[in-house]
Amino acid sequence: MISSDVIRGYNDTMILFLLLHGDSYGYEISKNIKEMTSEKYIMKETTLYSAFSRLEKNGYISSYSGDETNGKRRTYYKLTNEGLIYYKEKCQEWQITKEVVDKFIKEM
């Protein structure tokens, strides 16, 4: 399992990636992250919802109420145009970060 400290700066990027493929809600996004990483990274609920709040505040996603399940309405999240631009910037940043860190990671 990967430490949340290592990946913290890219939680937003993972969420935005999943929203590239369509609107979604918290549990589904969390489940997809867990599955896509083969359970090597599990995003905690508090981390997920604070990311939603930050992303929405910055205009990268918007939210709306969706279908009712078990008596409660789901909140769905949607990628905005600003979010797509931010996602692309974070992808470029990752390439540079990876290039720099790879200089110091060697098989022994």
The other form holds:
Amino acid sequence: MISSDVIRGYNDTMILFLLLHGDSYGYEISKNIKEMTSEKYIMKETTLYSAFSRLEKNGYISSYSGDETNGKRRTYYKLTNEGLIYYKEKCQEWQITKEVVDKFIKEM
Amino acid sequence: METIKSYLDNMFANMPKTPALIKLKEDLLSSMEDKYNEMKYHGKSENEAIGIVISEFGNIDELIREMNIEVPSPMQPTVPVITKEEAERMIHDKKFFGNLIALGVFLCITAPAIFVLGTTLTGFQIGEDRAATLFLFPLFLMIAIAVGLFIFSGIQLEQYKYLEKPFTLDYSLTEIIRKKKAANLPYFTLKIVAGVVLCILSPLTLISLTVFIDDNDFYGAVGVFLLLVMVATAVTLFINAGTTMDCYKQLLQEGDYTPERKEDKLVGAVASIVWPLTTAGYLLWSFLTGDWHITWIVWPIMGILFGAFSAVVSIVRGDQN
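What about the form predicted together with its partner chain, after the form predicted on its own?
Now the full complex is given, and it begins with the chain already shown.
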């Protein structure tokens, strides 16, 4: 398990990445993150929904109510154009971050 | 699943009920339910599944910060959380002191029963006035003990006054209490039914003794004695059933609660006024007129009226379930 402090700045990036492939809802996104990272990173429920709230406030995603399945309506999230631009920025930022931090990482 | 729901309820207990937060809570619940169902589907046990879902919930403060929710600060009094130990102590005390009140009412009703029976039995030998004077002592003693019990129980139950204000139950406690309440329901119903049957049958013992056997003072007194003991038993059952059911309902904060609490004290309060007054009225009437052979009629009439009153209180309370 990764400490949530380290990864905090990139929770948004992960969510935006998953929304690149199409609209999705809370549980599906958290399940995909868990599976893609082979359970090395499990995003907490509160982290996920804080991110949704923040991303939506900034206009990077929008939400809508899905069709009823098994008697409940899920909230779906959709990537916006601003979100796509923001995602690209975050990808560039990570490249630089990685380069910088890598300078100080030594195989021991 | 209930556990997850009550966990979330607990987490959101202190938050304002804005549409955005209600929506957020629904989304979280749906997400947690999905996770729970999938875990169960993959063969995890109920406890494991709930454990994982709750451990992966995270920290509610994160959401509070992100959403700029105005939560009452720790400086302001927040809603108290009732723990399992507190709830168990409260249930125990409410039942115990409720039973003391019931015992007090029982004493109040049986005191005149003993008085009437005693004076009639000894009245043949030592005369009615002397018998009455002699049996005043146990009569007053029993009523004094009863009033003492009412006051003592009332003071002891004061400590649970804070439950009249809003509170939240410790996580998973709601379910435990709900189960206890459901388990208690058959006993509650049984006690009320038994009490009502006793109330209905009670005048019959007096009538059958005096009408079918012999209409003299002796059978009259025995009849009154049995009638009052039956009414006393019935009222005791009503109070016992009522207080037990009430403490579950109070903990679950079910229905509109304050009126119920008032009823809780109602029977005891009315009893502590009605019975001393009845005693005073009875003695005044008896000593002024000397008609000891008829004045006892006060007791069965008051007994039945009081029994009917308690029954109405219990049934009204039962209906709100």
